[in-house]
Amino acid sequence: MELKKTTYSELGESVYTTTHESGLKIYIMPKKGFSKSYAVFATKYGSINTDFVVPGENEVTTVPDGVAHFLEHKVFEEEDGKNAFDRFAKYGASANAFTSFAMTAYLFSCTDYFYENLDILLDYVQKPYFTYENVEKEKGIIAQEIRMYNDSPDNVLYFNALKCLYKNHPARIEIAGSVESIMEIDKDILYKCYNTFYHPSNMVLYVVGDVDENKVLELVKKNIRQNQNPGEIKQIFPHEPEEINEPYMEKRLNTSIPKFIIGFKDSEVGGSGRDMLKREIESSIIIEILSGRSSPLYKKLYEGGLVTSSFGGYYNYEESFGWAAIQGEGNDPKKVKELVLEEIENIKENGIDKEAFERQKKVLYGQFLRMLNSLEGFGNEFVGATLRGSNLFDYPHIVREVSLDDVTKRFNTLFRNDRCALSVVLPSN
């Protein structure tokens, strides 16, 4: 492995990248003089790749929901009976692991020991021990914490909004599957999802920290498997109109004052790594315009009591799905909707304001700025970014290179009303 050093002189960072054998991609972030180093281990795979050709295969595989999060409980079990996090607390480290819709990640921070981590972590994700008892025992635990979001009134109002978009994308199941979904959930089932998606040549390992980047390739040589690659795994989505599944769904939960999100089905998805971090900056930019702290929008509500200073909007991607959000709380959310719709129509007909336009460019610029001093933060981003073949480095010349012409089409495409839906939850009382 040759390691090749990239240097972004004006953000003053160095990143080592190379590929293993094995077709595992590792980028290495050296920040002399740190004294917290942070490493991530991930996977292409997330709660929406339910249905896949596995390498090999010409069937498709179809497995229940919520298998990529039962995985990432397991995969930290070991077959003497303890776990990953035993070994890594005795060299100090605070482990952990994630599943979104389509990554899933196993991460550890320390200030010493790193290198001893860093095997742990290579050790453990590559030794998955699944037996009948192992998994029947982890049903009980993880449909406890399903009831418990089920419970959340935030993560309802988040799923329930996907389930008023999406009529057919998994993008609308809830990343730990149901109870019942993963009661369907065996060994036999885990082992084949394992052993396509947890193949290197599908992951990446990110390093950052006041680290040696010759030892680290060490410790990959002496962990990683050098398994052939075995081809590109196939993933399958059903057919997803273009219009929204609902227009309106609520529920009552234990909140005191109604919450809301108004949802924007996105109709551009997919295109190459560099097409989708254009696409995110352009909403990021739109998005804060129409509803962020210095908005007219805003002040409109806030100063008319009808929403909290939570107020405000994002945007979620995948390669196969986006949407944009605009989320708070009020007592009247059907009212904000309104008001929402028709300053979007205003900015329409009056155009984006120029100033506005450029201070949020900045603005996004310096975010970059202040993420590249938070390892947690960017390295997540960064192996986000990578696993949807983009360089999260191109951000900020990105950035620059928009124009205002760019984000008012983005705007008028992704802003429409015939793809927009309300989801609230309401005080149970």
Second form
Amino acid sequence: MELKKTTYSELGESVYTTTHESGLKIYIMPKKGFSKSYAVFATKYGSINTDFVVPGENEVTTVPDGVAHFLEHKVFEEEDGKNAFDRFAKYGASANAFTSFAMTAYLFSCTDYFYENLDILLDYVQKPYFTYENVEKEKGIIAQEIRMYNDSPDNVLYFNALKCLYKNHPARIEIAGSVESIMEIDKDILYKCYNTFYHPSNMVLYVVGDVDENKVLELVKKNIRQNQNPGEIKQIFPHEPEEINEPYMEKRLNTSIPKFIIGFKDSEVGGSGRDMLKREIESSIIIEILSGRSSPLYKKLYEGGLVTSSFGGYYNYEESFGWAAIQGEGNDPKKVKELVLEEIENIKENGIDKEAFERQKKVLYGQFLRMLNSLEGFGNEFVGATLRGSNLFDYPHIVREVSLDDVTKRFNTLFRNDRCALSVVLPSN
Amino acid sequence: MVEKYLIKEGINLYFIPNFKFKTFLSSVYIHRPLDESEASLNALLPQVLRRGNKTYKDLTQIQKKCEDLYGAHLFMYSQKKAETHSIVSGIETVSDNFALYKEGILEDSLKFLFDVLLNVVDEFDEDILKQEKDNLIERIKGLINDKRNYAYNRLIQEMCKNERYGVCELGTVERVSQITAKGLMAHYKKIITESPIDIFVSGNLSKEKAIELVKKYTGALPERRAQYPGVVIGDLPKEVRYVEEKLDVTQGKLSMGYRVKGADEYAMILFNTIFGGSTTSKLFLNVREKLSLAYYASSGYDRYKGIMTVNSGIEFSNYQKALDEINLQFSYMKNKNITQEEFDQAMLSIINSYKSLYDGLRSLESFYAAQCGRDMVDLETFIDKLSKVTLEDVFCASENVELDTVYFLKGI
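Give me the form predicted in complex with its partner chain now, not the form predicted alone.
Full complex below, order starting with the chain above.
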């Protein structure tokens, strides 16, 4: 296991990489002068992985919604009734975990005792301890968490947009599952998913800070005991048509002003890691050109009182799905959608403004640099990209190389009337 | 490290050198007393200034300028710290050494920031005023959307209803709707000439350069008497007040407010961390982990105002159980029922949090900006003082904390 150093001199950054014999990929990013160190131990396993074939088996395994998130809660549990937080606390680390559509990440940051804390991270994530009692107990806590999400207008708005766009793809399901689906989860299901997805060959370790890369490597060797790579986990996704599921969905909740997301389902998904990164960059550029704060559309909407200052667009994707969102607040979401579609036609007809295009490239480059300031922010993005097979450090190069032609093509593919849906949350009274 | 430099009477520059970041940050704090009579004006003003000035005529021109500066973040808002209501205007941009075309981003950004703040139009446009009033009113009404914050704000409102601290930093719907273009302009002229101003510059540049640039762009500002609004610390309560409110929610929110008076601030920071400020705290381990009564249950301590709060999300039916358990844990805190292990873990956790402030330009600036008008303690000194707190000091502090108000948000 030898470390390979890659230097990105124009960014003033470098990364050490290597792969452990178990298949675990390791990334170490030295940051001189930072007080904090940050480590992420992540598995390529998230809420959308509900159907899969365990390596060595032939049959498809299907599990209830919310297992990945449930596991995230339970992995912290330790045999003596304590949890990993207790162990981190002894060394002053601030530890956490999160589950997204396609990954589950365990992380900590600390300013002292980095190696002790890394030792704990590598150890506890590899030592599951699920019992009938501790699984049942967790259901109460997770049910509370789900109820909290159900009360959150932004959360409901977001998942209703996905439910509009997707007929079958599990991206339409809330990450934590539902109060009903989590009741079906038991310790056998948790162990089966754990054993399948928490093998080092399906995981990534990322470390950043003022750390010694060789000491990190020693700790990995000591802690990663599995050596056999069991082979590929076959992910199964239901057939998803290019068409959207429903054009409109609304829900009444406790909000003072209607909130909306105008979603566009992308018909281009997947490809190589670099392809996906390029698609993300092109999509971000055209979303800003269409609806960003310097766009004619935003001026019209804002000055017309149709939206407030919380208005903006973003592109969301994983390997198996992708969509653009334009999100805001205002009393007439349907009118906003109409004006957005009108502006799309207008841009298709007249072409993309070259100046706006150049400005947005500068913005993305600036955003990337800004992200490098934050150990956690960059780390999480880097790990997410790595699990998709992308190298985040390609980002600034791709930004520079993207052409007006590229984004024009992207614009025509992504922004289609018939792939557009509206999700609205209205005040309950 | 922070260096203070007097630009002129009533206007200070605080310079925070830093070479490890890829961006540069500068913020201007205009300090006003927190008061219902002007809170709405202070909240509205930055939103109107952000809409255009003599150099950058409208929203689109301002935004295009930000984009040209590599997607600079221009932020303008008002915030409250104890009885001070500050209008904050700032910009964060990429450092000069990363500019793709060798252009000078730093100076251009500062010039831009001061243009927005000082090169103001002669009269505010009526349409713009109306739009921004409507937006602010929506934001005030929208405070109810985030239930966790809403419960906290309602607790503070109830607990401090006879104090200026109870005033909302966004103002009120009634006051905002009464604001006129003339009234807002008069307010702007008053605060820009009379209020103490603190300017922060952080990033990859020399102190000399920072002074030179700030002097250059603040030349038009007159001297003023630097009178900071001060702080009112409330008395320890004689009895507990209970407030209940009903809303269409599926999860209950239990928030509790405590008064702190006469306690050592550093010891109180530890007190709060042990009680509910970390994942090894009494509240986290008991209310959440042991009894599964809440998805979240934590405490926070505002050392500037002398208030500690507990915030939790619970099932409606668990109200009494959760309240009893929080009170029980608080009584342990008061009765010196704290182990050395609990103390040691809290110490590690809190030192970790404060050391982490070094790793963000904004967090570093906020640490110092919160101390404007007080004797500024260097972060290094602060961490050193914190690390010297003993368990005995926490026991001492526990005599100066009392429960004041219990607020419960339940379903209809």
